[in-house]
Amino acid sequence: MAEQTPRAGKGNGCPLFKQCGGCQLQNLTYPEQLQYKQVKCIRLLSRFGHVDEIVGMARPLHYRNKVQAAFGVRNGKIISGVYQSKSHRIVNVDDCRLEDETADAIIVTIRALLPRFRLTPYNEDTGRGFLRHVLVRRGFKTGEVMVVLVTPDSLFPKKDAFLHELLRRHPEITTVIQSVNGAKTSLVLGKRELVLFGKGYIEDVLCGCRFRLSPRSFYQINPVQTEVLYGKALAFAALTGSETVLDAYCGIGTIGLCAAKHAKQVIGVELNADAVRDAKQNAKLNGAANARFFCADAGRFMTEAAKAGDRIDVLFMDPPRAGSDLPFLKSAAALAPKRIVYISCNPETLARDLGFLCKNGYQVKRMQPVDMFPHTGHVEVVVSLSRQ
């Protein structure tokens, strides 16, 4: 199977393909995209063993349950959408073929309402204007919808009238939050949040567990494929109910709480304090008394656990695209869990990290690619390793 170079002339014909840059593979048919990603994984990972066939989506469209839009003005007209790849230029988007259709419709409505209420997009150069970004999040299973309006300060002229009209047009919205971000930063959300309508969060169900999502919660954006991904990870963990599980990079506790149903106890470690707070709340929400979450550096946590002689049977690790750093990997090897389940969003850094683990007492047993982000160049891989 030869690795293809993406070429023009195929795919689903998105009119913004050449402007946006977000869908690097949309010019290939979906079967060709899967082949491209499969060959990429084989090229990078086959030295560790057999790479299973990639799991694709039955309907690889409108899968993103979290949508962010930047707002601006061009030629006297309010626009909203995504930043063009490697630039600060906004590509005006009405309907993205990857994004949730409800979320896109809400953003288009907000854009249309701004001039009616004499509200303007924020101008970074002058420091004037009202709206910087809009974030919309929808629960795939629950249907609950969160709208976050990002503004430079807490002032909201004609707030009640604006909210009334927005909710009249979109009764599916269950909460509206104002995020105050006055800093000159590439970060979308600010630290201060004002709940304008509803309870200030939404809930969703993933792999039979219920999760509370706040504006800054990390949550996989493709719920259909996340259930596939986590299902493979749990199968690789081979839990019998007697294991102690460590969930490093645990976020809001998604994989750890899914594992808690099948393990003796789960320990989650995460450096982000907001995520740990959400994880503890989610443990209560699911009645997972055998799951505990700690705000700490995962590598240091494992080093201390190894020094104390603590025993871990299964380590789940789901690092960012940069992969794990060397201190983390050394800590994992020192802790010496029987099995490691590595969930990677970057096969390049995965190959690097597997090289270290295989030189330090582990052997790769299974490698399963999952297409979490159709039409983009990204691919997730779940790897099972066992201690030799």
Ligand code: SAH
The other form holds:
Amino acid sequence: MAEQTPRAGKGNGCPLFKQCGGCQLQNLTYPEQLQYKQVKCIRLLSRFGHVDEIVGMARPLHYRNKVQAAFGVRNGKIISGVYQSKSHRIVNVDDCRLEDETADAIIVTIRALLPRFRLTPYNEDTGRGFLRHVLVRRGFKTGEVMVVLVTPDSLFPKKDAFLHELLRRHPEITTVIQSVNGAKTSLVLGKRELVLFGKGYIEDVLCGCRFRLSPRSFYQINPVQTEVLYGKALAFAALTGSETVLDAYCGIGTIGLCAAKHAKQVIGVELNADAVRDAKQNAKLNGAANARFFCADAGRFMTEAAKAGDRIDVLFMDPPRAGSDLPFLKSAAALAPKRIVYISCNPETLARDLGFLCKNGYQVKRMQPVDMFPHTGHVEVVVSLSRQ
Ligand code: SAH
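Now that we've seen the form predicted on its own, could you pull up the form predicted in complex with this ligand?
Then the entire complex follows, led off by the chain already shown.
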């Protein structure tokens, strides 16, 4: 049993529960959390059919493979961690129950090293100081570790000595990148990136495929449950090898490339140019000569494809929390794939979009919730739809 303090949360015993607010379901045990998410899915989705039982995590701790820490000063001491929910106050974190333990240890080391090299956290009010944020990503299967130091400009006093010490203490780090972000923005990473050590990206393995990740491209944050999620999505797609598959909102091409082995051809579309570049690279990395990726708004891309009379047999769609827009959904119905596999991180917008698809020629066959984000209120659902 994890240590308990008077303020600790029930779900994972975190003493920062009340200050942080990141784990919205901390007042529930893990089985109660799963029950809560199941009930939420049933409430929102049961009008479309039966909702299968949510797949939880066997060990719902330290699952986040991407950790971001803001840096600041309080009472003369350097602190680093997460912003308190709905505020700009930093909660000092040493070891978060959700975050990768190696990543947290690296961030604590960086915090300790700063004074030694006379480097200071950036102060948003005065615009002075060096370090704004640190982002760490770890490949769950490969163990490769990326460290991104976010600074207001490209200056890095005592860079070589700092890097030398960081790498000595954490030989597991495979690449270090400096991201320059001088803007007054809530976005963590800037557009300019300087590779200070290693390749500038890391690789990870999912469902037997290898993926390259850049600092700014989207990658699922819970690798254990992502394999469960993609496994369900691929099973729902029931590919035989003869299909043309569209992977919409494809990120770095993960779903499409996992599907490519079982399909005739795969087309991916994604708005983020960095992610598309990674997706193309990932196709090569996996020898998937039958996969192509395009940088475009998914709604526009689909509208063009529908106008051109293109043929799609299976559509995977994995939109952000806002769900899909009407041009996308209309074109999806016009393209009329045999099957649609909708992967959703927001059951509210999922219900709205399913409503449209069910009025326009589709029937829901299966709905499978997966717990990708234990201790938080979020729930992911994979839905299989068939053309009537
Ligand atoms: N399928 C991927 C990524 C899902 S996240 C995976 O499983 O890893 C959603 C993705 O949609 C993000 O990569 C985001 O950049 C992309 N996106 C957001 N709005 C978009 C739009 N209008 N058109 C295309 N892609 C979009």
